[in-house]
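One chain comes next, on its own, written as structure tokens: the form predicted on its own.
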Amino acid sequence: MWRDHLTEIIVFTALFLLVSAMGFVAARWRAPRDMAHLDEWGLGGRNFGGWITWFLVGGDLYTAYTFVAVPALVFGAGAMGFFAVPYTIVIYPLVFLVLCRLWSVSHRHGFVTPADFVRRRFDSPVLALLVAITGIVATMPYIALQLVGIEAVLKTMGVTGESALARHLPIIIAFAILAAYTYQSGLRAPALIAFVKDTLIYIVILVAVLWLPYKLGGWGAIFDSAEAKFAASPNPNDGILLNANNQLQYVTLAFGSALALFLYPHSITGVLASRNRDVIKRNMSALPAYSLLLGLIALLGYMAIAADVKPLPGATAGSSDGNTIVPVLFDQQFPDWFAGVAYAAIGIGALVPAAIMSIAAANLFTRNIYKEYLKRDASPAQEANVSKITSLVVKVGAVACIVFLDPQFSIDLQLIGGVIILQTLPAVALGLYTRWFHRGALVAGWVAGMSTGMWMLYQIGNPVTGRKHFAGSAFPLSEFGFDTKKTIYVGIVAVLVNLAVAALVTLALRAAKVADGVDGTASDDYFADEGDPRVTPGSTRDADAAPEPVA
């Protein structure tokens, strides 16, 4: 009952009500020009330092979701569960050059979104489209997995109803917050209350991992009663090692979500309003902080099983749910009053991301589909308050995935979104290197990758949930032939076969000479920095030159 755990719920309304309040203050922050503005609202003027990003960024990529379903992956399967934390790793050193090339084309033009720089480099509002599309439907599920965690911590605290209105009204509510503050702040707002939101984490976990081990017996103690655990699970998969069955699932796991991480579209927006190239270069050193601490958090799900921790029941009958993992560590092991800072820490870490994925989601709509297909005169004023609109119906639809699907099938879809996300990597990522690929391979290559994808995934099933289909991202090898009961990830494989078929379609098309479109980008414009003027739209050399591609 909620009265057992009221004074976690005081704690935990106090803090979601400061950070909402800040929220509203965030418009008036750092003196915007004009919020009307797709760079004031949708990017925070484009202006934001080293500390700003690093929150902003942090607060982006390790989400509450991060905080409820890696330990609860951990609690439940071992050392499968630290994928996470590799892949989190790796990433920085691989887009460390990527991101900075990124920044400085989007700040000589004035894109604002991964399709605006796909459009002017290829020339090719066909495969711009299917770019701005893709970021979208991978993003919606994303948003709707913030409310696993919110909805994970309020079970907990007993805040639930007999009917699904009542279960869900706290979250509806918690949204309807979130989406007023962001529809007058925009990127303002998260960027704000990222602050208070990584504080709130980082004092939460060092914590915990100091406390826990002391209380639980040691860490030689907590890792024995893991190796127990797993040691009578009938899946021979489960350890605290890894074996030769899980080992190729885990390194091309790791690997293809390191790929597509910043290939989301949130994860560019809080880049394109970094200042400058050298915030960015300090933000990719010192963004892998926020992987010690995610190492941290993966312990979480042994320390619950040192301490008996039992999953509170799921939706279904007979099934429990694993979010919970770490909630109900916090209930069983803490004062009540740390307990409710820990679960506003989950709150707040939800309400950061989402916002920036709505931002993220509705500047894809508004430049990509809206000016593009229509209103192609539309004013920065007009482009910035269908964006805001377009958030609030991305909200919505995320509070409807909650309410209305089952929410292991909302983390099924956002597993499907890696491998979705993935299918811009030629397109996006190398197309900040070469213009080598032809633009009409590049859909090839993404209708191919995509179609493999989808059929892989359809053939994943799982027995335990009784789902036939879309039911993770391992993919068996023995349905390719291979006599052996190891997995791959799925996105790797689709995003390979893409990059085959774009390079030899290009070859194609350019043995048959079929045009290929206008390079609007020069080599310069991959270097330049603050203060570099910007390539008005329409002037000579943005209509009428042909620069040099890069190689």
Contents of the next structure:
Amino acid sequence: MWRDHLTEIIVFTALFLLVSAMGFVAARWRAPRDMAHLDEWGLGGRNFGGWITWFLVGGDLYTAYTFVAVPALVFGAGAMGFFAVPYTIVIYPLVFLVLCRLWSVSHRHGFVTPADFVRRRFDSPVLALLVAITGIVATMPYIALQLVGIEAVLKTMGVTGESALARHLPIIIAFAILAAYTYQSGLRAPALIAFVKDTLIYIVILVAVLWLPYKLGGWGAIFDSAEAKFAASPNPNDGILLNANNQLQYVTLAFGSALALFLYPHSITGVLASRNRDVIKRNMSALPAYSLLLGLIALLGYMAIAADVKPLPGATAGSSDGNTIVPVLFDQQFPDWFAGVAYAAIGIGALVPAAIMSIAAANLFTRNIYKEYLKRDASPAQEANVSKITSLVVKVGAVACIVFLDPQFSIDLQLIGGVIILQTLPAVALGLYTRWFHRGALVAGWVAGMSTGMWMLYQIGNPVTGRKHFAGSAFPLSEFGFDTKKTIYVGIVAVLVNLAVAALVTLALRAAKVADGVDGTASDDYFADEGDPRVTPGSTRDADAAPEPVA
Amino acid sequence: MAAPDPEAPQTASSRAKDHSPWNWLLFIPIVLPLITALFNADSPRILGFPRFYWLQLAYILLGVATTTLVYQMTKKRGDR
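Please give the other form, namely the form predicted in complex with the partner chain, since only the form predicted on its own has been shown so far.
All chains and molecules follow, beginning with the one already shown.
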């Protein structure tokens, strides 16, 4: 019952209202000359310094869903769930140089989305459209999942109801407030709120990792009780260490997820909002602080085992909702007021990425669908307006996904999202380095990679839950005819197929002398920095491009 | 910063290009965390953490150290 959790609810609500107020005030923070421009609404003026970028990108990549789902995975499967740690270590050195190139070329040409870059680089509206649609489709379920994070918290506080509407009313209200201040303040809102969110998360996790082991008999005892639980379970693939069959999956999942992360439109939005190349490079060194946090959060899963936490029941009878283990752990172990702070951290943690993701998806729609296909001569003010409205539509869609569909559907889609966003790697990431690929070949590669990925995901079943399709991302190599029990991450295989097809078709199209369009970027563009002038290749668009923001 | 400058040939260009031998260091924190043989074991435990956990958490520090070093060594001379 919710009455038992009154203190928690009051603390949660108070903090939630505080950040909502901040969201509205954010429009006046670092006030722009003219908010009616996509550079202002959608990229915060392209002028964020090191600290803001750190909080913004950190708050963006390490989402509420991560904080809830990763420990749930560790709770259920053990070592396999720890893949999030190597994943977020590998990512930063991997993109250290790549993102600087993307920032520079975007700065030079005023690009707002990765599809803008592809459009200019490969002179191909089709390829840009594919990249944009891939980005939107991959982002939508991710936004819906943020709601799953909030719901896990609300459920633990006993805020539930009999009817579907009553049960979902709190998140509908929360998202309505979020939509309103995102509409008004754009990217400035999540940037400002991220300060509160991350401060709360850091406090909560530091207290949790110092206080809980003390209460639970020390780290050694925590790992031992986890080991005992997995030894008793019938699943051969759980345990506090990896076994011979899931190491390949662990490595390919970590590496594939790392490749995918900065292809997501919302991470690129965070990066493009930074002031200069230096800010990005310094952040690549400083963002791993969040990885340490994530590693410790993952271990909350083991603490929940040691504390004998039982997850709350799920949506269908007899099932259990693994995502509730962290909120339940806090509820059991912390005083009420501090549990309230922890819940607020998770709840607000959902708002920051949800805002950035909806802005990123809206920017993709505006720049690469609306402006490309519906209204070619849209003014910057019209662009900003379309983006604002689209961001509302995107949020309504996300809420509808959770209210009307089984949340499991969003979780499946998000799993697919990682695989499909990887298929933009050749055009976006490799495209930053080479124009060797033929634009037609990149389209062919995208189709091949996408089909391979979908086919593989369709084949994956889970005998434990009885699902036959889309039950995970670990593809058994025996399906390819290998005599082994090893599994591999679908995304890696799909992107390799994508690359192979793109390379072969490039050779074929070159041999057939098919026209390859004109590269609208110069090699010097990839090193441009703050203060370098923007190019003005077309009179229609760039004549009214934003003046260079003065730092 | 009067660090030993490995980028001498670059002075011809007014702009800091991406090329620097220091960048090769970035491969270390990309490759090491992906070799499971190095950390997939229980012993030795440190503060109760099996090797699987403390070593991977330690790789975070390795990643930070490497990216910081590469950043410091490749940033433009006279930059702030």
